[in-house]
Amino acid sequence: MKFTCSQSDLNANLSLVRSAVPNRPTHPILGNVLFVADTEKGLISLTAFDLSLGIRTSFSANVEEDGSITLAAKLLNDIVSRLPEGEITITLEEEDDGEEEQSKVTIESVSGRFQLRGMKADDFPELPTIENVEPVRLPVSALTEGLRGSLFAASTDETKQVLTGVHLSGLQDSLEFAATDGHRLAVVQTPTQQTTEEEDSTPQPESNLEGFAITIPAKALRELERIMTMHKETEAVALYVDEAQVIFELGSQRLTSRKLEGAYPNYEQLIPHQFSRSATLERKRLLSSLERVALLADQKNNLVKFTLAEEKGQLILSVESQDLGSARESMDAQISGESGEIAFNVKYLMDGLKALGAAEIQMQLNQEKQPVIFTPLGGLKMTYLVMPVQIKD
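May I have the structure of this chain only, in the form predicted in complex with another copy of the chain?
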């Protein structure tokens, strides 16, 4: 194997696959990145795979000799990111005779020469493939919007299985994203048809998504989010699904992930559709007030109390801490329905407010123990449901 490429290409592509390299690999080779050099196509492909999440990317290079090898991902990334701009030549020094497990790889740049020990490509696990399946095509814009509004609400508790993922389901012209950790729920609908103002834009191929439903680990979707930032909003992601796996393809990048098994909770039935009270609020103002009063919230229950003062047209936030003191902030609010009090975990509110995006939001509620809904006024089609916390007397 021998090829020459630019430092910036190699560096960008190594960074891209790095997140599929486990920090503590269960087997040494999983800490490596797989290089495959193809003279015919003039391409280098890089693959990292932690047995659940896999990322493959390829880029153009001057390939002199076919071949493949795996190299320590972190070390290589550290070296390449520090090399000066310009050409880098990577050579597999001695072809393996089948007995030695390690081979020498030389990395040459204008500044000097590194020699690393590589491990045989044969020992690197195969990325899952999905054959004979028509992909679903989703615009980058729709996926990006949907993930931004839902990923944060997924559970980080690995024992919660299906709740550690985001549930994607197909509606007639849109894709629905849902994530919940049992305390709050975020649901976003994004259109799957591109609405673009450019006249010469090619309409995206229509995928029939009705009935489509799948739960994908949040970790894999965070990486997908990162990969999408390097692409245009008008590009399309091809999504291949089989019983156990999903594959996202976008330009020369491919991300594979296992699916999460088990039925996703029927969240639709949790969302109330009739409300006795509502308040329209300035999102940033509410968020910055919450960030301040949260400093005094008890670390145990993180409780913040909302007082709706209908006559005054004000929302009052208050926090009491046994040890530290108390905080009280108020802001203008358009309130309809009766005045009253309700309490929340302040962290759940802050997470949701960051994702809602719009300048103004609406809070809709019934009695003080029933779920509360936050929706943006304009922009994203998102519903954020938070369970209130009981106020202690």
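Please give the other form, namely the form predicted on its own, since only the form predicted in complex with another copy of the chain has been shown so far.
Shown next is a single chain and nothing more.
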């Protein structure tokens, strides 16, 4: 194997696949990246696989000799990221070392050369494949918008596996994304039929999403987000699904992941539809105020108290910490219903406000212990539910 490529191409593609390299591999070869050089196509493909998440990407290079090898991912990434811009030549040389054939790879750049020991590609596990299944085609714009508004709310508690993912379900002409950690819930609907000024010469076939439902690990979806940033929003992602796996294909990139098992909670039942109080708020102003008062929030409960002052047309934010002090800010608000107090985890609020996107948002609520709903006024079709925290007298 021998090829020459640019440092920037190799570095970018190595960074992409490295997320699928486990920190503590159960087998040494899982800590490696698989290189495959193809002279006919003039392509180098890189693959990493932790037996749950797999990423494959390819890029153009001047390939002189076909071949394949696996190299230690962290070491290789550390070397390539520090090399100067310009061309890099990578050459694989097989050495017959008595009983066992060794693989030595030379990396040459304008600054010098490195030699690394590699492991045979034959021992690298194959990425899962899904045969004889029609893909679901989803616009990059729909997936990007849906993930931006939901991923942050997924649980990090590995004991509740199904909650560590995002639940995708198909409606007649939209895709619904839902994520919850038990304290908050984010639900986003994005249209699957994309209208653009420029007509694509090869129109994408429409996918029937009704009845489609799947829960995908948040880790895999964060990597899909990274992949999509390398593509235009008008492109389509092909999604293949079987009983155990999901595969996303976009251009020269492929991402494979196991599905999360178990029934996802019936989150629709958690969302109230009638409210006794509401407030219309300027999103950026509220977020800025929260970021300031949060500096003095008690580190144990991270609590912020909202006081709805209907007669003044104001929302008052306050925090108090026995060790640090206290803070209080107020802002104009259009309030309907009775005045009152309610408290939240300030981090949950800020996460949701960043995702809501619109200039103005609406907060809808009932009694102080019941779920509170935040929705954007215009733009993204999103519902953000937050459970309030009990205020201690």
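Positions refer to the first chain, counted from 1. Quick caveat, the model's predicted, so the values are computed rather than measured. Rigid core: the largest C-alpha set superposing within 1.5 Å between the two forms.
A displacement of 2 angstroms or greater separates the C-alpha positions of residue 320 between these two forms, with the rigid core held in common.
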